[in-house]
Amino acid sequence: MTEEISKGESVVLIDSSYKKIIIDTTEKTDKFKGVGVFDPSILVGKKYGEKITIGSKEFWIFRPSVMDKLHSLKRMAQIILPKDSAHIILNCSIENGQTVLEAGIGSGSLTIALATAVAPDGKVISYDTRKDFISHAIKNLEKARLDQYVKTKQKDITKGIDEKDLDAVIIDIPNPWDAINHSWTALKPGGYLCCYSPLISQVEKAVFSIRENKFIEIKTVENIQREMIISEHGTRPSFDMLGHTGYLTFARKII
């Protein structure tokens, strides 16, 4: 059964390009980039997947997947990209109805891959040291419609985690180590630990520190994306590799 597209509902919109804007149908008529001027209202009771044309463009409409949020983000920060966030959720187990902290917030990539997770049942507590990211990050989980599943601190996370009992804590820091022994005593057993590291050598300090503590199935990953290229001359490697973003160090904490 095909969908109609209700009042209140946000929709991606996805050019012929493959380039893609989510719309808010309660917005007021205005120039939107990648669109030009025109009134989202006139999406409502169109049919999720048809093609309609606004102004001189063509434009497919769906509803927006968590790729078509990550890919709509306003960047201000340094992103977790979405090969790491997915094995983040997946090496953490983090599912419906958990409290996960993250200390990071950037520009709030990472964080609505998390809110999706979590939803709707759980939260995602999120510390951050700059005031301009955190309200940055929250415009942008707004535009997703994640804000109401994070709650936002500025807070250094090396100085202490406010929560108990939290099923998975991820920094993404520069000195994760000095946040290792505050994530061991904020986690609960069976919690998952995971550090971000672009550098090896944070890698190895980070590892260092986690051994010191209660932590078991240490393990430190990195994934390297590469699109294949198919046409009727045949198949090769897309040029635009994804290559080194960062290392995934993970643990879990026993009693």
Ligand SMILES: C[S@@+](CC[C@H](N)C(=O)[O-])C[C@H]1O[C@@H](n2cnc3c(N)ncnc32)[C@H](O)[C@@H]1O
Second form
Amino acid sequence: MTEEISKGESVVLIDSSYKKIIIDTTEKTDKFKGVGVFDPSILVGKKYGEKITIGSKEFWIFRPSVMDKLHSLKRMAQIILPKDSAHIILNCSIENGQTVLEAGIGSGSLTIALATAVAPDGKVISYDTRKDFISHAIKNLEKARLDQYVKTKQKDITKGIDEKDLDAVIIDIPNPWDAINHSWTALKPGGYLCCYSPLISQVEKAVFSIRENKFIEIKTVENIQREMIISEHGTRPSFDMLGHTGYLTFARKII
Ligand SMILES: C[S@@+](CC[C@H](N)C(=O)[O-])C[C@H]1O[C@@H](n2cnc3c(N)ncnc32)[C@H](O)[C@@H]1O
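Given the form predicted alone above, what does the protein look like in the form predicted in complex with this ligand?
Below: every chain and molecule of the assembly, starting with the one above.
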């Protein structure tokens, strides 16, 4: 069934190099980076999946998927990429209706993935020490239309966690080991902890701290993802492989 875009909807425009731009059809501005000058209301009535021309450029038009939202996000800090967010969601068994806490929010990349997983009945609570990061992440969440599932707090997680009975706590700060005991207290029994760390030295300190608390199923993994270039002349991995992002440490609370 072909569906038409109605007034008030948010859409993604994808160009021939697969660059993605999310546009709200009610936006007041008429200047869009990567698109040019046009009135967003002209998108109303177009069909999802069709190719449209704006100025001299062609775009496919879709309802934004979670990957579109992640790919069009504006970055301010190092973000957690989809390959790692996907792994976090499954390993921490995050699903609709849960309450999940993360620190810090950064640009809100992981937050978008978490909010999608807990919606429509759950909530993500996001701590960050910096107001500018919180404001930036909220803009990204509003653009992704997920802000109603996220509560932000300007708060240092190493000083304590206000919430109790959390289903999961995800830590992406430089010193996760300083937040492990607070995470244990805030988690419900069986709840999951995840620390995302770019450095092995951080992983070691985090794991030593996790081992001092009551957690089981402690494991650290690295996801290595290689895109394959398919050709009639031969198929091989892409030369532009993303070398390293971060290590994921998981643990589960016991009492
Ligand atoms: C690498 S960024 C997080 C990126 C985020 N996970 C994403 O995917 O977009 C780290 C963030 O942690 C925040 N931060 C650092 N120490 C913190 C602490 N003790 N408590 C809360 N937030 C903290 C920083 O301000 C920064 O925004």
